[in-house]
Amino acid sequence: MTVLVTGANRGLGSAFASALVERGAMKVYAAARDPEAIRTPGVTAVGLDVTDHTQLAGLAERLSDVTMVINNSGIHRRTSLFDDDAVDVVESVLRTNLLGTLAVSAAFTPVIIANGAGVIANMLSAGSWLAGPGNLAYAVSKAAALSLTNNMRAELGPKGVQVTAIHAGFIDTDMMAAFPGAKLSPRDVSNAALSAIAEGAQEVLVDEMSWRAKTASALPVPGFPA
């Protein structure tokens, strides 16, 4: 198994890369905009901006042995519908969280299939189903990325590619540094996800928040107060 992990310079991406090395992956490519920032032992650091399509095409040509991609790159910017820059902020977050995931997947799908099929795992969120103040851009991007994942699965499943959506609540990363509540360990999330993927899971709900969010999403939308 040769794996590409995006956003692997810190937090959850670094935890995924480390866990893959520990599990005996043949090779782990740890990708980040600044490959010098990657410190995980046992990985091959590569430079990648998931929004740069020219760079991505060249990387897919170079990394011709990849059989698994973990789309972990993601950003969070607080915004509200009432903010003057709401459209610009949502657009910027979609560029990484949605279009970056699509671009990486599109670039490496032919590589994975040429190598006898494999796995694409998209790091999503309980936020795929949740909405809240200030969370407009992130929630929209993860909901869209969930739809993308479902469509990828429909297209790639018949070609032998497992497409897995990974959902988790608050994780102890730089993105959630300001959140004062309980947070999941990146190592626990990465290990839980990788174990489920190895068993063939195409949806991983890592914690109770994810289970509750998905369950609540199926409930009827309440009527508007009279």
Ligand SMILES: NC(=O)c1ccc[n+]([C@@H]2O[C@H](COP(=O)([O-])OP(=O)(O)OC[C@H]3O[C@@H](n4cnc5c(N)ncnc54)[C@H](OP(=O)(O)O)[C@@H]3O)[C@@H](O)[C@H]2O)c1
Given for the second form:
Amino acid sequence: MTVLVTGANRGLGSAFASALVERGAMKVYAAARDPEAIRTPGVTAVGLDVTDHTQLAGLAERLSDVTMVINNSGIHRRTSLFDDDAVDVVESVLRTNLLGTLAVSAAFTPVIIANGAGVIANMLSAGSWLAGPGNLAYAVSKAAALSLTNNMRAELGPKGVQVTAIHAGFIDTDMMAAFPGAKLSPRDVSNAALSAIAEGAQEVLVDEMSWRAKTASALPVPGFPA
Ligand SMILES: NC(=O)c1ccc[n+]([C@@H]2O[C@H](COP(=O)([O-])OP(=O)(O)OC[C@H]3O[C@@H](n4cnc5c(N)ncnc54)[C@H](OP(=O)(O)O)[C@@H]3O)[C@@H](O)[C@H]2O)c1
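Please move on to the form predicted together with this ligand, as the form predicted alone is already shown.
Next comes the full complex, and the chain you just saw is listed first.
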């Protein structure tokens, strides 16, 4: 398996890259906006800003042995409907978390199909199903990315491409540095996700928070406060 991991310079992406090397992946392309920031032994560093779609055609041509993509890059910005710049912030988060995932997947789908079969795994979140004050941009982006993932699966499944959605609650990375509560280790999340992907899982609910968020989304919407 030859794998491309986006956002692989730190956080969960770097944990995915090292776990893949340890698991004996044939080749791991660790992509980052600044490829010099890649420190993981055993990977090939490549430059990729997922919002720069002009880079992608050339990259897909160059990395023509890829059989698996992990769309890990993501950003979180606190946003509220009351913020003057709410539309701009949501747009910018969607550009990375939704359109970046779409653009990378669209560029590498022909490569994966040409190589026989493979996997596209999208790093989503328990937040795909959650709503809360301040979380507008991120939650909208992950809910939309979940729909993107489901629609990709509908098209790519019949072509032999496994499309896996990975959901997790709080993970101990820069993104959640300000959150004081209990967090999952990036190592545990990447290992749980990679084991499930290897077994053919189309959805990975890494922790109880994800299970609860998904289950709660099937309950009736609460009544309007009196
Ligand atoms: N942390 C959590 O609690 C949590 C929970 C569930 C899901 N997730 C998801 O897990 C994924 C990884 O997040 P993390 O926790 O590892 O966050 P992180 O530590 O903030 O790392 C985010 C990564 O995404 C990269 N990135 C951001 N914008 C990019 C762009 N335009 N092009 C390429 N790379 C870009 C960053 O690169 P730079 O260094 O260049 O900024 C960095 O490598 C995200 O999709 C996130 O939504 C996180």
